[in-house]
Structures are given as C-alpha cells and as structure tokens.
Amino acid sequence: MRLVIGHLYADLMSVYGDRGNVIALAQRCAWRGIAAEVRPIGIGEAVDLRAFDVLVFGGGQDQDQLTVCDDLQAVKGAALRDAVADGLVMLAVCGGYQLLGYYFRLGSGEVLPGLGIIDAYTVAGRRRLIGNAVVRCPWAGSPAPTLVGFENHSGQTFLHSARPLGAVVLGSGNNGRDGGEGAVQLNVFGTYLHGPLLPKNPWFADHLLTLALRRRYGADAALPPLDDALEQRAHEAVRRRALRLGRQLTGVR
C-alpha cells in the first residue's frame, strides 16, 4: 500500500511546528510498511489535487497568508474543491483553516475570500486567543478521546453547518464563546490546534490515514495496530500538565 501526502504552502504555512503533522503521518506509515511519498505544493502550482491521499495545510504569518489566499483564489481554489468532494482527506490548521471558510474579515475591515469548503466564516477579534487546550471528540468514540495543543489565533471562527471537531474542555476554541474548537465537513477537519497536532494526539493521526486509506482502497483497508503506549503516556502527561495549570491560572480547585 501507498499514500500521497501533500504540504500545501510548505514554505509558508507551517507555523508553530506545523509541519511535524506531515512528518508524523509519514512515519506512521512507514512504521506499518505503508510507503508514503511527501510533496510540497507551493505558489502559482496548479496541480490535480485529487491525486493526492492527505493533505496538510497549516497556518502562517499574517502577510503569508494574503499570498496565500490570493493563490488559492486564482489557482488551485478550484481543484482543491474538487478533490474535496472526490474524498480528499485534509487537516487545516489556523490561517489554513480561515481560508478554507467563506470569509476572514481582519480587524482593517479588509476581508480575506475563503473557498467556501467548510461551512464556515471568521472575523478578527479584539484579544489574542492564547494557551494550552483540551478538546474532547465525543464523535471518535466511548470514552471520547481528547486533543491536546496550543492556540494562538485572533480571529474567531463561527460555525454554520459543519460540526465541531471537539468540545473545549481547557482553552477557548473557535471564538471564546460557544465551546467548539475546530471544524469537520467531509473529510475535511479544521483546528486551532498547534504544537504539532498529530505527534500529541496518535489517534488522530491514524484516523486521517484510515479515511485516507479508505478512500484509496476501499471501506474494508484498515491500519495494522501500533504500540503506542509511549505515545500515550506523552498524551497523558500533556494533558494532566495543561489542566493542572488551568486551574491554577483561574483558580478553579
């Protein structure tokens, strides 16, 4: 078995240790003997992105992503739709996940078009959204798994349609108000999650590659198991650690 796993902008989204998300799926599979082939995708690349089985978008500086949203507005907006609606499996994270909305109006008033791919519009706010966060995804299982990562985002994302990917249960979120942190339609999950993402949360990661591997070759592949109980012990202490000093910076006993 093979995977495609594409880094979309490489050189100019992958902020906060961004690109450790590509990097875990890639040796995710390998550990399995899946042979995974990484591609950077940059500016002015017009490419069939249905080719492709994962795609990672990360987030950015503020100038970067103007470059990039113009990119993807004559581009590659396009063919990134179609490949959505063909199956393509993608993880969006911060200024990659505002562009995937309708609209990211800034705090100037300028606004910012998005592709419309998740149902979904974002609008700068008057204070940083900053810190550790615990997400739990009742979606994913019984008990539900937890996310943990960190936000460092100013805009506040507002969801129509599409379902969050997770309930905060430490940080703020979307936006600081409704409790919902990222988003999912299709296969397609947006987050404010940092830090990386994946290398923190095993399971995660393995989902994006069964999706991945699904749609490649069909609804009974599946994912051989891996140890990963050092992984999650990591998992564990990183979360136990955000939450212990939650409670201490609010003073929640």
Contents of the next structure:
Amino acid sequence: MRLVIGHLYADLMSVYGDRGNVIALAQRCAWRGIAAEVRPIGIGEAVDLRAFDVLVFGGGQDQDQLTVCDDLQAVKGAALRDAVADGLVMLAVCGGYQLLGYYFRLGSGEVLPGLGIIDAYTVAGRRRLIGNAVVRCPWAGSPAPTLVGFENHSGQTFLHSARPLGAVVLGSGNNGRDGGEGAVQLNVFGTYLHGPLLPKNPWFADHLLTLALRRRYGADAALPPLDDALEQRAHEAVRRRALRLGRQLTGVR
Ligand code: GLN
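Structure of the form predicted together with glutamine, please, following the form predicted on its own?
The next block holds the full complex; its first chain is the one shown before.
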C-alpha cells in the first residue's frame, strides 16, 4: 500500500512544530510497511489535489496568511474543493484552519476570504488566546480520547454546521466562549492545536491514516496496530502537566 501526503505551503505555514504532523504521518506509515511519499505544495503550484491521500496545512502569521490566501483564491481553491468533495483527508491547523472557513477578519479590519470548505468564520479578538490545551473527543470512542496541544491565536472561530473536533477541558479552543475546539466537516479536520499535534496524539494520527486508506483501498482497509507505549506515556505526561499547571494558573479546582 502507498499513501501520498501533501504538505501545503510548507515554507510559509508551519509554526510551533506543525511540520512534525507530516513527519508523524509518514513515520507511522513506514513502521507499518506502507510507502508514504511526502510532497510539498507551494505558492503558484496548480496540482490535482484528488491524487493526494492526506493534506496537511499548518498555521502561520497573519502576514503569511495574506500571501497564502491570495494563492488559495487564485490557484488552488477549485482543486481543493473538488478533492475535499472526493473525500480527501485534511488536517488544517490554526492559520490553515481559519482559511478553510468563510473568512478571517484581522484585527486591522481587513478581511481575508477563505474557501468555505468548513462552515465557520473567524474574527480577531482583542487578546490572543495562548496556552496549553486539552480537548476531549467523545465522537472517537468511549472513554473519550483526549488531544493535547498548544494554542496561540488572535482569531476566534465560530462554527455554523461544522461540528467541533472536541470539547475544551483546558484552554480556549475555537473562541474562548462556547467550549468547542476545532471543526470536522467531511474528512477535513480543523484545529487550533500546535505542538506538533500528531506525535503527541497518535490515536488521531491513525484516525486520519485510516480514513485515507479507506478512501484509496476500500472500506476494509485497516492499519495494523503499533506499540505506542512511549507515545501514550508522553501524551499522558503532557495532559497531566497541562491540567496541573493550567489549574494553578486559573485557580480552577
Ligand atoms: N495568525 C493567526 C492568528 O493569530 C493564526 C495563528 C497561528 O497559526 N498560530 O489567529
């Protein structure tokens, strides 16, 4: 089996270790004998995105989002919409997530149009939402697995029909108000969690890979299990530490 992983705007949109998401996906394929090819996709490149299996779109500064926004509107938008409708699996983090919604209104008032792939919009708030985050994902099983990560964003995202990726246990999530974090629409997953996300949350990396394998090889395709003992310990250590420190800071008991 073979999977092609696209890294969208790898040079401009990869803050707080977001590149590690691509490395984690490729490595978890390699450990299982699945050939994973990583292809960066840059500004100006018009490619058939349906040929990809997983697309990773990281976060970035407002300034870099301006450049990327122009390219999405002029060059890649139609191909991305087609690929998403075809079941493409996508992980979009923070700045990338914002540009998949309808728009991101910056603090300056300027509006960056998005692609409307995720039914949501984003407006910059007065204060940045920064810190460690823990999120519960009841849709992924019982007991609900958690995601741990780090968030740093001015944008506050509000969902319409998209469902949240998880419920905030610690942190601000989409907007610091409604308790939701991230968004899921078709096989597109938006999140504010950096860290990088996937090495610390191997169950979620495998969820993305499973969806990608099923799209390419049929509903019976399954990932052989890996020994994730070390990854689980790392996840657990980060989760406990974040909750302990977060509670100390906020005074929550
Ligand atoms: N520039 C965006 C914001 O501040 C995204 C930041 C990020 O990707 N970390 O909201």
